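Just one chain follows, in the form predicted on its own, and it is written as structure tokens.
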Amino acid sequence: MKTMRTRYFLILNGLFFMLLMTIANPSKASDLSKAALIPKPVSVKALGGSFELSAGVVIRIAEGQPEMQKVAQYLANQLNPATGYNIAIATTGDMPASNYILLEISNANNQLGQEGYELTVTKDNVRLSAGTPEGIFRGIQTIRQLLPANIESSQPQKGPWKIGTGTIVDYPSYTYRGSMLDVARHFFSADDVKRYIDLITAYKMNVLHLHLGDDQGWRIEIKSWPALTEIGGSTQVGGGKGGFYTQEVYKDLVQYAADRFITIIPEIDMPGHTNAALASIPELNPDNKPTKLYTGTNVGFSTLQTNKEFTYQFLNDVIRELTALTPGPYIHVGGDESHVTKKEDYIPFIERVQEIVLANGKLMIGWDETTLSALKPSTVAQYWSKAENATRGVSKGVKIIMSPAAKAYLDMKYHPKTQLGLHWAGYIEVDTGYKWDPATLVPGIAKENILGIECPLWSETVTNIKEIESLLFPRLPGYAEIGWTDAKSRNWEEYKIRLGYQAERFKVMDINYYPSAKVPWKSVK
């Protein structure tokens, strides 16, 4: 009886996994239901036809959109490159029988919210709709991915170009889905922050999280007070030469993420983390002079003054060059791992940090520690390291990031072989990071109390963006889901099966990925 068992176990086992083969499978252009779409739509309907994207192909949108005309422009060039057409955008006036892509404000379906949207592919048209541009740009990200991986390459490619027919209706489960990058203890050109910006944007993510100031760098142009750059941040760790975004180009940066429907955070830690100001600034020392400057890692030696008024000049004036350079209603101030600073001390500080923001038109966001102080119900609690700073937070009636460091910090490694990372978390490999539900990790803290999730790569290991690829992926993709998707929708067994169909796009788009044992990677023909 018991082999009996065994083996009627067996083979269902074979069966369902027979079925996620054949669910997943995306070389199915005919069949919208076996597109291996991450994250995972809230619902598809399959009509069992294929629209062929062909020459002459034609974008449409309403007139007087100026919106919507930069949204079907990156469409455009996002389909330009490997299909070799020149895409026209015109207007609906002339509305032809096929062979259009229609991009539409609706507002018929009100379940859409901000950011979601439905997608109608007959075997004459693509039909986008959704409430907002933005929802129109998701919707995008899903076209890309309902076409052959080689849609991505930057040189012309063989077609055929198909979508499956049939209906997807998508909105996510969170208004927060980011990724944090820490250019302080290595700095990264403009150019590598916009790769991220790519990447994070492939799979519906809204949220570039950038860690602007730490011990090893400070990497912010602050016209007030230049030395912050000129010395500070000139260094890195490992003692490199370091860099600094130039208010200029920090704009270019914002305005490049905007037109992706990313939201910059800028944060510059405090009262900790600061050794670099300390090194540039002297008056922010008790003895009014410079500390040195630091290319280790340790962490938790360095601290504001917080009993000098000289510091809240200065951070405020930080403060208000930072706010008026960033659009987004958040700046992010830290406060974790302040070892140094006595816990009578801290907590006025963020207190007083959390006015100084509030003064300047922003909300403020900080590490999980800073709800040791009274926070403003406005205020964002980031939860990493301990539960109970977290559902303090909850009790004060803050929302929460969720982003703990065991199941979500990217610079953590795959396993002990790993070449790149840390593990003082531990090893988080790709199971690990996609296997969570940010609603039920913590006693006491449900989704009413969260606002998203991040996924934050610190750089101490990493100096390129190759090195920062393997780290990403392919764990941000099941980050975007978690973040995107009903927890209810989502299984790993299900889920390993789509990641490894993404191992083509991956390729294709050039993307530097650890190829997990964990996924059985598939290549599509």
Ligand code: TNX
The other form holds:
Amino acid sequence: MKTMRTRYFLILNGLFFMLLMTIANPSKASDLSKAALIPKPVSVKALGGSFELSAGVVIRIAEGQPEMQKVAQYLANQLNPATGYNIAIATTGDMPASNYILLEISNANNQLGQEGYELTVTKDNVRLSAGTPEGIFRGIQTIRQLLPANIESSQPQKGPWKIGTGTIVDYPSYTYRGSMLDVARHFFSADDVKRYIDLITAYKMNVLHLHLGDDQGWRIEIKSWPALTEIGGSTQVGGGKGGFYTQEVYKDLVQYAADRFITIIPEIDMPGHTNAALASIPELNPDNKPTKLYTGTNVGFSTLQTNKEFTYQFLNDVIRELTALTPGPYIHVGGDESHVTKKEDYIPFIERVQEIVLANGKLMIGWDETTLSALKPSTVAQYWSKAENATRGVSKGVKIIMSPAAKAYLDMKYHPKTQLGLHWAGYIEVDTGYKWDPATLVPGIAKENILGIECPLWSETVTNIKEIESLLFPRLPGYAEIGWTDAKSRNWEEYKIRLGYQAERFKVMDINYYPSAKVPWKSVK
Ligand code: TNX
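Now show me the form predicted in complex with the named molecule; what you just gave was the form predicted on its own.
What follows is the whole complex; the chain from before opens it.
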């Protein structure tokens, strides 16, 4: 009798322990509703069973959708290394009863828009459907996060590779969700930029803004003005050797991003932040004498000559060549901190540059100061510092990208002891970075005025990819969620638990993250 009771007790205890384990480790759970997804999806309905990705699984695409071949291959490439499988891609004609992942373009659900997707998992198979290949691609990021963290490994791992059964319906809150990398203050190789693209891809961002020209460096080859990179590309903050992207290398980056449905937005900052150009091309200066290369970190001391025709011919060459390299709609022309350009010169300068961008067939983005000028409704202003600049933009009918420095600058330190980064806009701990709503942050800027959000990483203090990662992580997933997940569904207390589970993924992906004490980090092996 006694032994029976003890046994009963032990079994109950064991069951309770198993239950606890399930809650504590969502990657092992078959309950889809417990999956710690970032960004949080619009809706998740769990059915309690599980699908196991096993050897012989096939990725199916419909016949007559060749654009899906690439997306299917991307999924296979994500799954093959860790599973050790060599997943075949086949068309749906000969569909088996089970063990497949179907990627299907369908207009059945018109809520989904350009990037939404619907994921249905049964114990036999997985169906991912969307109106576009882009939507399928975003859904693939969800599949990655539904699998155990080890799926991110480049070496074969044990598995089992289970996903909870049920349905996820998901689409973004904002159409523009991006990050900026400053490759001008310090130069980063094309491989580093690809890594950056992969990191933002995993959280469903869709824009990489590259800050390609500043006082300390010019980083993109312009064939009509080779001195820009020969001279202007030859150094960086601290006096290192700098570097630049040839047009061939840059095109490859654009393609790498496009394969991940990420648009690269090139920025050449002007009329300030232009010392690298002024040092390269004598005629850009009032006395036709080049300035000296600059390797410090001051801002606001340089300017193009707004009253010289030469300046505009030069800019037209630059914008024309950038346009040819840019499949996306936007060219960013900076326009910030032009402290030595007179206001009466700055205003018409930006208007003329806007004409040049439009005449080349692109739309203009400028930092918030550009709203001083007359802007076309197709132009976009990026809010970083002055709310009055951004609201002026709204009154002029332009859309706003929200990058408030005190909330969204990835180069701000987490706290006073953080080694890298700056703190002129404050310290941005993980919770501070997460707890804001683009649509209510600035009175006078509502959701309909906002194109989306972007978190910029200025690189005065970072010199390599591992240092970049330490500022990006763990804040980046939060900015991705602000852009994707409706404000009503977001809450720090709940988010921080999901973020805690990402530690395992960070580890497997070899991401050098800051282990903030604000986050309950979970089970890092
Ligand atoms: C301000 S943000 C700048 C950059 C600096 C950054 C450092 C902006 C439009 N201008 O030139 O790199 O602060 O945080």
